[in-house]
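Next up: just one chain, as structure tokens, the form predicted on its own.
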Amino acid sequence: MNPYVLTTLILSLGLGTTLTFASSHWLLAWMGLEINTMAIIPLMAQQHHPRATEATTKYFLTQATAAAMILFASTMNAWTMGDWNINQISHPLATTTVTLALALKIGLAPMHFWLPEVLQGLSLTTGLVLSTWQKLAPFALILQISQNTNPALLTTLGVMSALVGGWGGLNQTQLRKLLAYSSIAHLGWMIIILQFMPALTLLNLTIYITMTSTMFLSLKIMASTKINSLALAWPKTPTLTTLIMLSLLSLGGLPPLTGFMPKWLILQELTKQDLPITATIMAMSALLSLFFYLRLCYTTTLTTFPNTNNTTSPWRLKSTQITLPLTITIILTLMLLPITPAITTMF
């Protein structure tokens, strides 16, 4: 892609998200979301491959539907209540429609069907942008309207997303689809706590972006898109393979690692809010997700993919170096748990 075009598209991505962050008017927020969508579509389709084109088309249709729902709901709210302010949306039907539209935009269950298919058709770099940056603008709107949203709707979306994210990833062999279901499960954890502690949702989103960035950047260095390619990773980069295994366990939420922190705090808050059944379902759904993370760890470290002895050793082909952004995200993914009290005080 032409460097000038690429720069324009990346700047447009930043502009769209910033515009949505800064707006208090529904039309401006909608405009930011549209700029965001229009900017990433050429990046998704730049491979000129049928799978990439298919993924781009699915993404465009989904996002256009969600944007139309947002515009319809905000217009209906302005028509009935006379207010375009994002914080002041009060009509019950408009609030529910906007919430469902934003859930469709970020891929919450039961509006999640597009996310694994789209992510599977993209390169790892574009998939990273889709899984992290593209979630920021809709989340800013969800945070602003969360106090006016029906609590039962948020709870239902959160529990369904956690369960679907766990069940859906069990029978996958493609790493990008696994990361898509992982994204759905993590979004469920963020939404379930939104009505009680929005700051905890922000903390969870920050940690999720850090852990997902670690996985995408690591897989990009190793050029791995399937589970069986991870079995050949040890001869190439033993250090990075070990770090990937620990990052997977952090994504699953095992205690000594950073990923345990948001799950721990969310379960604690749900218990304080006298919702033991909801907390139990969320904890059990985390076990489903942990199962396929452990399967990936097992494949990465304890198995050798069958190959003949006369093949060229993978480590002879090219040297791989761990870059500075990956180093920072790995450290954050693995080592933040001891400073949990300081982070919770800050948030």
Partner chain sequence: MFYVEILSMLLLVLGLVAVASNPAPYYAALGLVLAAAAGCCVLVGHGGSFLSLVLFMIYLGGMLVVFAYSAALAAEPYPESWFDLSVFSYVVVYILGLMVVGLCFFEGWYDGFWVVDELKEFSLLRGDFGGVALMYSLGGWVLVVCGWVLLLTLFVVLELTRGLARGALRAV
Second form
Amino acid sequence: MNPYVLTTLILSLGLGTTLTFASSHWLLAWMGLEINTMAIIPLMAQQHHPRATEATTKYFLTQATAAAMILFASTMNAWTMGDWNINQISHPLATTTVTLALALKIGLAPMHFWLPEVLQGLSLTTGLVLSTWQKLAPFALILQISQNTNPALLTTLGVMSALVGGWGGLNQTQLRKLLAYSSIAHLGWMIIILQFMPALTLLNLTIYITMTSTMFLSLKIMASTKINSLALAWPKTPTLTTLIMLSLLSLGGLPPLTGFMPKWLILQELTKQDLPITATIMAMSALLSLFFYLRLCYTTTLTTFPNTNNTTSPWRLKSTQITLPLTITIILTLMLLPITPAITTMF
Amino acid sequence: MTPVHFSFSSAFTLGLMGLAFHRTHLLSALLCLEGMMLSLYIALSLWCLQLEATMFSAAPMLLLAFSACEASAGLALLVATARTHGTDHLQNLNLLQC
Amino acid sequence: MFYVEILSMLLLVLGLVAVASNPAPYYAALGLVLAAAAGCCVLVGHGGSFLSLVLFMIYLGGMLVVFAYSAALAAEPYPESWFDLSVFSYVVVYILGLMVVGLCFFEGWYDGFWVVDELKEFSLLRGDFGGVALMYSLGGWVLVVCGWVLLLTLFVVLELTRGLARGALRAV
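Having seen the form predicted on its own, could you give me the form predicted together with the partner chain?
Below is the entire complex, every chain and molecule, led by the chain shown above.
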């Protein structure tokens, strides 16, 4: 791709998210979302192979529908209540529609079907952008309308996403689909706490973005998109393989790692709000996700690829890819748990 | 609920239902999206006409510009799909299913 | 005038029914043309002559021509019209659904024309002329963003449709 075109596209990605962040008017927020969608489309279809085109088409259709629904809901609100402010949306039909539209945009459970398919068709870099940067603008809107939406709807979305994200990933062998289902499960955790403590949603989003960036970047360094190619990683990059195992466990939310922090705080807040059943369901659904993370760990580090005794191990070439972003995100992914008290004082 | 409100709401809902339920061609899906955008344009215009909100009547123009962008991107995707899949039937977009 | 208004609203909804009931794109584009023309009438009836003109020129004249052109490329020997059984059943279901929803809201309907414009006969310019012109003065940055998006769309379309090496464009 021409560098000028690439610059235009990346600047527009920034512009769209910034516009949505900065706006208090629904129309401007909608414009930001549209710019975001338009700007990532050529990046997704960069390789022009059938899978990329198909993924782009599906992404375009879902995002355009969701954006139109958002604008329609805000228009309904303006017709009945006469207010275009984002955080003043109050008509129950409008808030429900806009919540469902935003859920479609980020891929929450009953509307999640596009996410694994779209992510599977993309390159790892574009997949990284799709599952991190593209989530920011819808989340800015979700956080602003969080006090006006229907609590039962949010709980349903959250619980279903966590369950579906765990269940859907069980049968997958493709890493990008696994990451998509892990994204759905994490989004479920973010949505379930939204009505009680939006700050925790933000914290969970930040940590999720760090962890998933680690996964995408390290998969990109190893150029593997399937589980069986991960099994060959051990003779190639031993350090990275160990770190991948740890970051997978962090994604699953095991205690000494960063991923435990949001789950811990969310479960604590849910029990404080006197919702023990919801908290139990969420904790159990985390086990489902943990199962496929553990299976990935098992193939990556705990087994060796079946080969004969006299096979020579592959020559270890020095990688030419930039590893600085991976270094930063991997440290954040593994070691942030001790700062939990500092974070809880900020709420 | 006024008749105007009813007519553009039902127009949008019809477009959404048509897009969601049953599509054979990608082009029909894009036409449904355009129908939704049309009803949104009418809704925004009527809002500012009925409330005499003169300042707001630039909003439908912006909406029209953005929906034109969206339509052209959709048609470009139609061309790309026709190149790679040989057809624009939505049933043929099944390479990535689980 | 009131009846023309009601009729054009009805035509707007019926046009969308014609689009949504999944006929061949050839006929769906026709339905959308009908809906857009009816929308122009609705806007004129409410006094938005300039917005209606824009809708007529940009939407009907610009976008729908492209859509109709793409639909005409479709290599379908027997395009499904609204009178085929599968499409017709959709039309019936949608119209019945609309009637049911309309009857549900029927009690709450009140007179829709609450335009309070006492000086209508004396003014030369309608509000929407001035309002759209305000985009050039007060809405400067939004205009810049809009222009940027149009430029971006140019690049998007070029990037998506390029590829002479990837084979010619086949039948849609």
